[in-house]
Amino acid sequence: MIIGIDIGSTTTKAVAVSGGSVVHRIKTRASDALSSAAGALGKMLVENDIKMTGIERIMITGAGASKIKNELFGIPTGMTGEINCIGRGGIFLAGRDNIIITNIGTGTVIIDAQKDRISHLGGSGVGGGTILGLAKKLLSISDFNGIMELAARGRLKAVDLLLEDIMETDLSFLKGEASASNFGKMLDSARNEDIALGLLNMVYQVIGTLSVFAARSRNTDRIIVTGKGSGNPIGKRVLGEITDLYHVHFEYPQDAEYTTAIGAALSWEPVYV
């Protein structure tokens, strides 16, 4: 058995891996990278029954990877990088090479992922700590299920300047109820639940048209899509939308939450010395 760990920059992410199946998975938090890890690990062990000498080797990767110097608890460990991870993830995932994923965490990365090679394209400071950061000032709220609670009662049209505002036909291939500018309405009768759902709607779309032009230029129609905020329903209402405008398809896979602790454990680089 081998553990894969992503500590991520709010949460991190332990997977366990056997006979070439994710037979575990656990999420946890804390304060610093080495308790994140052995958290874990710690978790892992104990909510699954799993004895230390099951596994044979653990790998780590994400924002506090580098500060684990040493094997955990006397079991081989290494470290390896996050876009490598998100790439071998998203094709163990996906069960197919020659893909674009975009991994929507607390930002947003893009990547293409191929057979013998996984290349970053880029990404976005853009992702689940925009909607989180910006929520907190201006609603008040650090919770994500109280953003989503409130968005589902939101308009959009109380906050967003539609093309239909501006434009009395269709532009192109967009239609009247599609955006021209984020937050370029605001009207002053605006509730909290119209710019929680603004919020989304603006995090989304850059994430989704990003993720279009880095498909077209690899040629394909697919995407999939991984991270935590893989799994949120209105943003995935929101690519919904973008696949109707541009005609390229988001897929979400199982286990899309954990597409980079899976990565990790599929890895193997030299143990720490």
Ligand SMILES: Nc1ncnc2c1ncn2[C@@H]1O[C@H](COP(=O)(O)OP(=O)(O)OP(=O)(O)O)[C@@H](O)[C@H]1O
Second form
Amino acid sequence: MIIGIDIGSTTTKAVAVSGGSVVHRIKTRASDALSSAAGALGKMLVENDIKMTGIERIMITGAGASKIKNELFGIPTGMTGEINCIGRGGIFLAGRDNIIITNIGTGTVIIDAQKDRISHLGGSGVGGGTILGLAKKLLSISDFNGIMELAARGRLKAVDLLLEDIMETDLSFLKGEASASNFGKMLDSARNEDIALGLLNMVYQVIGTLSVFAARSRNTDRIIVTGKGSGNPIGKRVLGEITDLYHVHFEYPQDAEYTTAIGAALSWEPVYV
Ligand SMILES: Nc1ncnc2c1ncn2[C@@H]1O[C@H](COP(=O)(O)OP(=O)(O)OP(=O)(O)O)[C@@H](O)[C@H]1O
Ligand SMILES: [Mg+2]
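The form predicted in complex with the named molecule is what I want next, because the block you gave corresponds to the form predicted on its own; please supply it.
Following is the full complex, with the preceding chain placed first.
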């Protein structure tokens, strides 16, 4: 059994891979990288009744990976780059290679994953962390469920300047309800619900549009969406609207939140930390 640990900038994810399948998954969060990695491993072992001797090796990746300088508990421990892991994990979850992956975590990264070459196309600091940070200041809310509950009752036209506010006709392929300027209207009567929806809409519109340009640069019309942000229902709706406009389709594989950890478990670079 191989353990892949992804010490993300917000959350640490770990998976156990055995016989080519993901057999266990856990999530944890600690204030430093070593506690995150050790905690993830401990939680994986205890929750799933796994013996230490059953673990062949541990592969660590993610923002905090470089902070792990020693083998964990005497088990061969390696480190591998996050871009490579997202690519490998994305190929595994999509069940095919030659794909573009948009990983929505705290920030967003877009990757071209070919069978023998994983390349980093770019990305944006706009991601899940942006929603949470702005919601904290603008709405005094610090949890995602609270943001989602508010946004479900939001009206975009109270915060966004829509095309129909400024034009009587369509603008090429954009209809009147398209956002001409995110938060560009902001009515005095805008409620927290409207702001919450505006935030989600802005973040997923940015991510969706960047993804479209990335897909087009590689002559494809499909994007595999991974990371925690891939499971957001309002985000998926916004990406669906992007599909209607640009005809680029977004796919949401199962276990998408664990993509990077899965990619780590599937990688083996003989570089011990
Ligand atoms: N329902 C949700 N929809 C969208 N984003 C969410 C949701 N719940 C949590 N988040 C955000 O997801 C982020 C964590 O996602 P994930 O675990 O994929 O990122 P990470 O690996 O820690 O970060 P990164 O990959 O950018 O280093 C946090 O910023 C959190 O605010
Ligand atoms: Mg991540």
